[in-house]
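Consider the single chain below, provided in structure tokens and representing the form predicted on its own.
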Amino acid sequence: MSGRLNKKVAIVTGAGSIGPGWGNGKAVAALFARQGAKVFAVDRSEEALAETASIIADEGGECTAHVADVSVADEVEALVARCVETYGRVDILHNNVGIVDDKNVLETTEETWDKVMSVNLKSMFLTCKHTIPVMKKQGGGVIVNVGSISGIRWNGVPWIAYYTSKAGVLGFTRAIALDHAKDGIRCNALLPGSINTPLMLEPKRQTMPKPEFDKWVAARDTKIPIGRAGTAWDVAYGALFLASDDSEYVTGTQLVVDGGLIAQMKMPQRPAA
């Protein structure tokens, strides 16, 4: 395969999907492979990873699947070492892992707070800590950190830990970009809005009668200027731009992928569950 990432080696975390369909990481892994990258796909679920790797292989791409929890230091160190052992380098690090908790500050437990911070923010710290030395040695690389519009806007629901972790991604991204610009390393954040992924849709689908679920989806779509929620492929193409040489003069910033949602004067309330 040849394309915008031809001969690049890309680590993609969260490359599986928690349910049927396309999650953001799964779509990114597949698109990167279609564009010529050798993908080192990471996820906690061996089954989900196997599906992603199979899709890439069936399309003629190259993928190595690696099961790991990216919030655990030893496992991150091991996955980066295996990627280098397998492919000799790391050109792209795509940090995609994230979880949500729907509580306000009074309802959030310390345990939940620590878990969200560990998965959403500490994981990026660990992957960068172990990947950047490889990139420095080889003369450069690209890091894409998946944040959220919730890092810069309140979205109408009480996600205190999630908001805080995603705001942290922005400061972390700027620091990485400026600390390592002279090393030839670019780092940017990708901020999705309302995206139809299994992570977002399946909990609703499983708890709502179908007519109610369809009504909820339609109501959410009407709040977005473009008229629809995004797909994992909308996110993946944003990631492709930031990971490719097309954005070689872009670093320390964020790309919003939200159909115009936060360009509005006021963020709309989400439809009631």
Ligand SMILES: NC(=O)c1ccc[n+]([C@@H]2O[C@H](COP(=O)([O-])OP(=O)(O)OC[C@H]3O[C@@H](n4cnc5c(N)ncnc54)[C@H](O)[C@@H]3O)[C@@H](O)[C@H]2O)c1
Contents of the next structure:
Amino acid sequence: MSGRLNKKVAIVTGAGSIGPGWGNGKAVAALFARQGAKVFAVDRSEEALAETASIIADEGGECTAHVADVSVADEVEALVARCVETYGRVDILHNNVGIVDDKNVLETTEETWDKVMSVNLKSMFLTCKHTIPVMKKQGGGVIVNVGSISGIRWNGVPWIAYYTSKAGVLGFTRAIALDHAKDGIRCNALLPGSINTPLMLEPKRQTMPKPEFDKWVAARDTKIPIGRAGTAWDVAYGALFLASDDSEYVTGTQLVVDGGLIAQMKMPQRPAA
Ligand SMILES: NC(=O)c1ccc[n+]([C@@H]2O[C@H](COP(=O)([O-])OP(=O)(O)OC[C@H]3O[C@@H](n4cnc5c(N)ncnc54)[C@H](O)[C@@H]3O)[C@@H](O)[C@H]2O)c1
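Next up, the form predicted in complex with the ligand in place of the form predicted on its own?
Below is the entire complex, every chain and molecule, led by the chain shown above.
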């Protein structure tokens, strides 16, 4: 395998998928491997991780699978240590793990709030805390934090903890970028829009009759200027740009991958004259 990430070592968190098909982290892991990276794939699901690792192996790529919960401090410390033990360095840290909770502020319990913050945001703090010293020592590296357009827009559903955690990703990303610019470390956020991954599709597929599900998918597509929801590959190619040397002058900012969704503004109809 050779390509834009030749000889790079990449940690990808959430490299599995919660259901059949391609999640964002799974596609990133596969694409990074196709582009020549040695992928250190992390997920809390052993089964999901095994599938990603076997896809990469079948394609002739290099991947080490490591089961860990990235919201737990000693598990993160151990995963970074194992990556360094295995490959000697970490060039790319792709922080992809994220969960959604479908509630407004009145319905959200303190426990759920803490869980979403912990999985979506504290996980990035922990991975950066343990990876940045390695990157500094080797003279640099790249960090990509997966946020969401839900971190910069209300998207019509009551996801209070998710919105807040994804807004936090942006502040965190800027601070990491500027605190470590002189260390040769770049850090950017990647903000997917409506992407057809198992995380988004499975809850609906499992609760709706097939014709209703198909209608829901089609209606969602028509709301997007490009005319379709995104795929995990759309997100993975954005991640590849941010992780590769092609973006060597890009840091502290965000890349939106949403088919034009948030660029549009629907004005109320003017009353007829
Ligand atoms: N799908 C979308 O429409 C969309 C839109 C915007 C942003 N995103 C973001 O993209 C990222 C990935 O989403 P996806 O749709 O591919 O999800 P996914 O559920 O398919 O994949 C996420 C993976 O993370 C793993 N994971 C969850 N918690 C973990 C933990 N604590 N430790 C280790 N692994 C853990 C899961 O097992 C799963 O394999 C998330 O951060 C999500 O917020 C997705």
